[in-house]
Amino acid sequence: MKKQELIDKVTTVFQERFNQTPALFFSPGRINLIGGHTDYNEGFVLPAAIDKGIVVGIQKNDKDHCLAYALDMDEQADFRIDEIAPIENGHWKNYVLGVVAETAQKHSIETNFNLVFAGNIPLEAGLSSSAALENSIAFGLNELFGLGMTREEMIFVSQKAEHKYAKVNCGIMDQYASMFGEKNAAILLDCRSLESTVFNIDFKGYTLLLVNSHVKHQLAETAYNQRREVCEKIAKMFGVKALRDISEADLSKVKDKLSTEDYQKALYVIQENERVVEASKAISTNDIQALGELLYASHEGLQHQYKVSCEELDFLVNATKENEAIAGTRMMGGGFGGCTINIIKQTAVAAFKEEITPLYQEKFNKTPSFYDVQISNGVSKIATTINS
């Protein structure tokens, strides 16, 4: 579904359910060209917002509670702002509740409200539909109630909501890319200082193609958080805040004090940070081949060192290595499923889809999906007026 279709759908349903005209906001999903699992290590990432996302409609009501309706799932949550708590297995409801609760802790939300949202981000694909939803609500509340939050304040509200309510100790990259994205540009983001440099991308006849493995993207709270704990443990050994402060030479000094698995995880993070910086240089010089090689190296690390890949993702990456029309490929997102991101010649997209589909079907008895994505702007207001 295209963005305008989403806008029309949310508007129509909002009017039918609440007899109101909503204020509308669009919050994009994101890709990350390179920099897997470096964000919560206060390192570097190279994300971009995409043209798929969440449209949220919001408006004040005169009831004694709030109503949030997930259009795509046909589910509703009713809640009171002063009585919010996480819901066990609450899924989307916890993202909504978390953002409202974190916002209300800092600012006065003077009345209750109605909310409807829908999206065209493929779920469980590593495109951060959760950050898009969080940001859309934070941005909508800020506009609706005139709270005066900056975009930076809003992304931290979204991140805390994910930590406290979804129970995923995510870094800041997803929220940042969704909020601050710029059209046709990647953002080199320092996840410690939040200093960023925008690099306009000239793909020179190449385009971005995402291939969904249709393996459930279990950003497994458990597996994700375990890896974060390993990184924090090793940083603590050195008395520093995060692994971004440690060099390969430093790490080698404590190799005998670590399990092989933990050593490789930390080594991956250090090397990935270096790859992100090199990737930004490749973009600045329009060296698509060098960028592609860095993507392949990133996947090797995610597969063999950080161990967050899976058989299906590895198959999709390996199947591109002899294809001269593809500059580079890696798994994207938290891991354990989701999408690969491919830098592929525009003229070769159709042939690649025809080639990889039967191979994947034969191997895994499932059909991959393909998403052509464009790099787009961050969170934006669609409606120009808000009626009380």
The other form holds:
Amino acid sequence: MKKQELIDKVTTVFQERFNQTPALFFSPGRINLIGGHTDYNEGFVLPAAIDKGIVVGIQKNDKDHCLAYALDMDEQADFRIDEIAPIENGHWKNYVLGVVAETAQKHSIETNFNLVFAGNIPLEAGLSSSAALENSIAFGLNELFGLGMTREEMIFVSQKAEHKYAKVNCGIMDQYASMFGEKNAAILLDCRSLESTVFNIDFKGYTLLLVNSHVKHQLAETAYNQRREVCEKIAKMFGVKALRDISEADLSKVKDKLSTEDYQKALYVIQENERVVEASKAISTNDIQALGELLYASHEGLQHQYKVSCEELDFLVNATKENEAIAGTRMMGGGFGGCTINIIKQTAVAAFKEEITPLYQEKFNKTPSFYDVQISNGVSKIATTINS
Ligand code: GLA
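Switch from the form predicted on its own to the form predicted together with ligand GLA and print that structure.
In what comes next, the whole complex appears, and the chain from above leads the way.
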């Protein structure tokens, strides 16, 4: 669905359901060119916001509770701001409740409110629909109640909601990219200082194509949190804050104190951080081949060292290696499913889709989906054009 259709739909449903005209906000999902699992190690990432995301409509009400309607799921939740607690794992309500609770801890939300949200971003595809939802609500509450939060404060509210309510101990990349995205640019983000450098993306004949494996891994959250724990444990051994502070040479000194698995995970993080910096250089010199090689190397590491890939993603990456029109490919996001990101010649996209679809179907009995990526701006208020 196009963004404008989504905006119209949320507006209409809001008016029908609550008899009010909402304030509207759009919050995008994100891609990440390179830098998998480096953010919570206070390292570097190279993400960008995309043109797909979440639209939220929000308006004050005079009831004694708040109402949140998830349009795509056709489900409504009611809650009282001062009585919020996380509910069963995996439920969409946790994102809403988490952001409201975290906001209310620091700012006074003076009345109850109604909220409707819907998205055109595929769920559990590694495109951060959850960060998009969190940010949209933080931004909406901030505007509606004039809370004076900065964008930076809002991303930390969103991240805390993810930690405490969705129970995923994520880094800051997704919330940052969704909030601060810039049109046609990838952002080299230092996840420790939040310093960023913007790189214009003009791949001269190449484009970014996402391939959705349609694999959703049940235990992804647990596996994600476990990896973060391993990284933190090793950083602690060195008495430093994060793996960001350790070099390959440092790591090799404690090799015999670590299991092979843990050693490889830490090594991956150190090497991936270096790849991100290299990738930003390749973008600035327009060296698409070098950038592509770095993506392949990133995937190798995620597959064999960090072990967050899956058979389907590996297949989708390997299938591109002989294709001269594809410079590089890797899995993207938390892992165990979701999308691969491909740097591919514009003229070769149609043929690639035709070639990979039957191969993937035959092997996994599933049909992949394809998304052309438009790199877009971060969260914004939508000018309301429809009158009630
Ligand atoms: C998820 C998390 C991010 C990041 C990526 C992996 O998307 O939310 O913080 O760790 O996985 O790079």
